[in-house]
Amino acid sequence: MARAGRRPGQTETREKILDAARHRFAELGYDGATVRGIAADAGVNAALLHHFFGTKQELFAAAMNLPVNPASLVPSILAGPRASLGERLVRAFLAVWAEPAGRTPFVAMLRAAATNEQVALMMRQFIERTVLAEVARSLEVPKIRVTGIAAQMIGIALLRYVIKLPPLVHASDDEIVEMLAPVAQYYLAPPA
């Protein structure tokens, strides 16, 4: 039976959408979860979902409680001289992981992806579709090269923030940039 009286407020509606999104993304992965399906589960019109969150990417970032949508960083990383692309990429990556409150959702997702295939599928599809494919297309480099530097950077994050390997934990961001930027540059802007 439908509830009589006032419609749920914005906060309640937003939370219903986020709950539905978390469930759909977990069950079906990033690709399988549709905006219409999420909206239907939340009992709202898809237009309302777009009103609150914009795109499916932004909804995913909000549902996973990410401090930043990784796809939103791509334009600023790609802007500027190609010769400093590796450094911009590494600095942007480190900035996302810099604050404990900001890195917590990423650490949780890394840990969960290591033991839960549904979480791994969801992350894989999201990262591949919204970040890796866009960077590869924009730079006109094969996806394997973009995936290669992503693996390097996730490895640094895993060892620095999850395993907490002392040399990486104690290294400054500048030391990490000095070490990793040339590798990123090689992958993303290989010499002709």
The other form holds:
There are 2 protein chains.
Amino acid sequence: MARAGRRPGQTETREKILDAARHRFAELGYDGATVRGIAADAGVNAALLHHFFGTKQELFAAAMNLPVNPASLVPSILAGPRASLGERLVRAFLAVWAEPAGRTPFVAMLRAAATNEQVALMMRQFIERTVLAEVARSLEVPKIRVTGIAAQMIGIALLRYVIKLPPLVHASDDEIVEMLAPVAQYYLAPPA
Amino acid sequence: MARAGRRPGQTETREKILDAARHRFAELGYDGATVRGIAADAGVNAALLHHFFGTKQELFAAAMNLPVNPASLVPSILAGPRASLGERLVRAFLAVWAEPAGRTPFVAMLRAAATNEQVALMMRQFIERTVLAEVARSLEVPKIRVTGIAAQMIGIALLRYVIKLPPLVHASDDEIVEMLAPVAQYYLAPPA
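Alt. form predicted together with another copy of the chain, vs. the form predicted alone above:
First the chain shown before, then all remaining chains and molecules of the complex.
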């Protein structure tokens, strides 16, 4: 179709930006893609993009259809008593995965990452920049300990919601929290 | 092609059996497929199938190209002092995943399970029957605790070998064992 003369509507502009973001992130990775470059590809200025989507990490979450920017959960998990940090983390994670609308895009991303090296790179850089580094710094634990609990939670999500393995699939959130909170605590709040 | 009159060679017979197994397992699940039914589909008798592939779980491992039947690792992990159970488990797991030939079929199966409900069913039943039940019984821990450590190890494999997340990807096996062994110990050998 020839290019229409009218100014595109908001929805159309948002879709253009998200499309451009998906392409740039996939091609250049999370680190390599710039908000400025994405804006240029979408034919909008960076300020408009920022107005619609906020920061680069929020844009990424929107482009990947994530129901929540994982980094946005971090402050509320880290706030509060250190003795119940593990429980807060496990509950926040289960809350996102409990809803099909929450887990579907994560599963899609995991699947894509297991299939495609470029997607794996993009996902790795996003997790590194937005979650790992932030949590490790705030809690003063080595980054590798943050990957330990991330692995635990991703594995639980996979077995509970994708493979649907009993008895995990039938267990209540409370049972899972009771089992996993000490593990999260071990990784993130080890006794000094 | 019309059916040839000659007796098929060993390789051909093995391939026929593996093909039949893949179809039956995918269609009926691990529990629903029978060795007798697979033999019938392949046009061989059950004794010949057993001679080539051993038990149903060994046949499944061969059909899925698994480099090792996960259940066959269990006895050597469970034997030995309870105090070092966690370390033995983590080391056995890392040994399988360290080799591309070891991890590729597991990754393929995980990816397929995340895409296809029937594959997820098959995988779930296989894990349940051959690993979970056996480990839970031997160690006298609730099955859900075995799923906890399974989730931990699968998550580590995913982040280390598929997503290639630093610093997990650069860590030595010893560092990973040091971090994970207490978690395995917590799940499988909790203090009485």
